[in-house]
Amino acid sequence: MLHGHGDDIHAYPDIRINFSSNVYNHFDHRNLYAHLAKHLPLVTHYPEPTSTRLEFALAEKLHIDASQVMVTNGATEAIYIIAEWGRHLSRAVIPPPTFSEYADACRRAGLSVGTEGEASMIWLCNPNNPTGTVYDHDPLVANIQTHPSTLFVIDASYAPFTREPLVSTTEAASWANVVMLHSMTKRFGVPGLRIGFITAHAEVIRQLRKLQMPWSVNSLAQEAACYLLEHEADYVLPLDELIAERKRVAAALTDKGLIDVHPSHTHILLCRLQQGTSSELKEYLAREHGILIRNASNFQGLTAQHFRIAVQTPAENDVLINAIRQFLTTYE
């Protein structure tokens, strides 16, 4: 289980900015917090044990039959319960820096774990936490169509971010060597929900649900995305400010040669530090600025200079920039 993970407001009580967490922080839940109030009551009784309701509303937004949906507890239950329901395979490769959570469920389940070679379960976050980067889509379906003994578990948690062209998912069920992750909380902004679902062929999702236990998505969870779904107008993500707004925080983080930016497709920023540690700029931008940013010197294949941020409004961002700026004076 990861330790150190973005969000870890709970541990910086004065933050007014949140750059932590790969979430847009504005959209306005009022309207949510009113609906999930009128049904408090539903605490009262347990909650449908498959979520069959919320399946499919989803199936029906994707255009996929509702026998190839999943509901989870998050993206990361469903990280689990894939690795559980792999656990006959020999090897999972998982390129990366990436998600640490794939290589921890796989070794819980007994597979030995790669970065690189011959597979039989291959994992891909795509678009990629923590760099943002895509894998490009006619590439990615080449090598899922001629590697059929090979299943490909893709996490598409962030690709509500990003205008580059990704496998879809009713490709993605289509295969009988796929299987699709997605997240509900990185789309609405709704991180303490616990609310993800996978796609996949029909028969891959009968298996998948022979390892999941009852009711493990709660009454009021199941409510809240229905809702969502229901209200997805209500919830657009500016995305072409976010991605501008990627750039222009890229660009200026970078103007005076004291900081290397990955390059990104997506709103997430991976940055390094030529001079002091991620670890010194997050205490100092907490302490001084109220500002948090995720320490990423815990990736796998990243060092102690690495940090994510994943920008926000231009102002927010200015703020950023300078207390960062600010930072870095002492190294100059």
Given for the second form:
There are 2 protein chains.
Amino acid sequence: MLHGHGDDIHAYPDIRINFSSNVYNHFDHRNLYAHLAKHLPLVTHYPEPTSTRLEFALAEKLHIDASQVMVTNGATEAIYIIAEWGRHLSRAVIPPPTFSEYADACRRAGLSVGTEGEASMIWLCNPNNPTGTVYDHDPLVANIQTHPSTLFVIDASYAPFTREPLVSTTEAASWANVVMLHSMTKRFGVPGLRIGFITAHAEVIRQLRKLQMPWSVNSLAQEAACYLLEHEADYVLPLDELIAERKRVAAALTDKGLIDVHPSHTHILLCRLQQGTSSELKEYLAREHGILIRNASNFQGLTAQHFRIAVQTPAENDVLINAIRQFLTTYE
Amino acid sequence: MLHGHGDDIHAYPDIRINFSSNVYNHFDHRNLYAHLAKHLPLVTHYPEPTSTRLEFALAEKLHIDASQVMVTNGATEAIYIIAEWGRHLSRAVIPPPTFSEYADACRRAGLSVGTEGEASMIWLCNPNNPTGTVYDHDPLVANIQTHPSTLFVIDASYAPFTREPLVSTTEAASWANVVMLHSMTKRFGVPGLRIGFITAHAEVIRQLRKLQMPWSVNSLAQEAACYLLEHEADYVLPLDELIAERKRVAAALTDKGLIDVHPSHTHILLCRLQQGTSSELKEYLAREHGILIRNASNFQGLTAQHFRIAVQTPAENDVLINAIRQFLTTYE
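Moving from the form predicted on its own, what structure would you give for the form predicted together with another copy of the chain?
Zooming out: every chain and molecule, the one shown earlier first.
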């Protein structure tokens, strides 16, 4: 496991606004809490060995068959199981910068890992973390169809955060060379629960299941996930606002020419300081403003000047913009 | 993953007494529920990537260093990580009958699995599931010390359920060729949470950590586990009663000569019907009496006549004894 993921909020006790993980922090979870409070005795029962009830609910929601979905302990377990399944493949290609767990999981499985070139397995985070960019639908589909012996792993964790056309779950499940992984963490703002899932062709899922240990998702997470799916309508992501805010924050941060901002199709913004380091900025924001950002310097291909934020409400984003401007005055 | 573990209670909606898992079902969890109810907003925060706070608490409790303990997603994740770490070892020996996940995890890791003979890795469930027997302390220690190049994996999940002398956690952590795994599930009666841990020499733990994915234990489980450790005094296992009940139940079941009972040092009882099958008995007890037992026929080395129970309160055990006697009248 790599050290230095987002949301290292445990190390910063006085944070009041958290931009550091890619989670939207403003859902109203009170009904979920009330539901869980009633179901706490579930801790005295083993979870389902596989999360069958949740898998059927997901299949219905996604218009696929239950044989095409496998629930995992967060998207992270999905990544590790897929890498393990691909152990026989010689070489994984992982275009940087992207989520570091793909490379960690592939190396753990004994695969060689490259950033470009011929691949028997390719990992695409779509939309991508930490850039927020999307692989265009048509070229990606063409690529998948013209390379039937390459396994395409598509991490769709951030799919709910873009308006760009994406390879759909039903499309992906129809191809034998695509495995798609998903995150309930991101969609519903519940990173503490650890609920993800894989969708793929039924034969792929059948093989992946053999690699999963029993009871990997705990009873409360299974119950919460079923509740969230059933009440998805209560969890409206303010996507238009998030995208408008991302544009506004990007414009505000670049206006003095002291920060470069990577193009994005989501609520995620990858930034590069022209002066100072993201480590300095992060410590300054945490100490002086109670704001947490993600130092992105440990993403492969990025530098000590890179940081990442996930935009939040307009008022919170204003606090961030002003705080960063104060930091930058040192360099003006 | 093997199908047919204990506690398949999900498939039996009308169960009122559950003898099928090895969990003691009579702790009063109301204070835990109250604590968790206050901490439900933890679902909106990532768990610690590794469960550091819990590891320090466990180390203090066990009088070992925090570098000698690694928290896992139930004992099951411990088993899979240890097997993965032992991937380079040629052959695992797993004396049957025992918990099936050891063999599943070893095969997943590409190890050949045998039941006796020379081993580079040996798995001992101590006390053993499903028999409840203990490996005698002194011969086991001698074995460990005279085979320094054999890795001994000791599953101590049921250690709180016996009065027999066992290899201790501190002893085990002093040897480089022993890995011990533990279950908070069993000790505290919380199988729904999925909290286990490994104790071993610091160098072994350092290597095992490299194989663990981040965030494998969710926020609520981390919080609950810290609470349980802190309030361990409230979770008194009525061990004398359980052992006395195990003896009483064993005597009652064998009195007509229609059931053989395996010797046990714990609350677990492995039984063999002389007539009829455990599958018939299980269905009868579930249907007619709302009682769930464990059909043990899918443990390697056992037969269609084997079943397993974990004794509960005297009154519940009486219900079980009478129900089994009714089943047996068919054969008298």
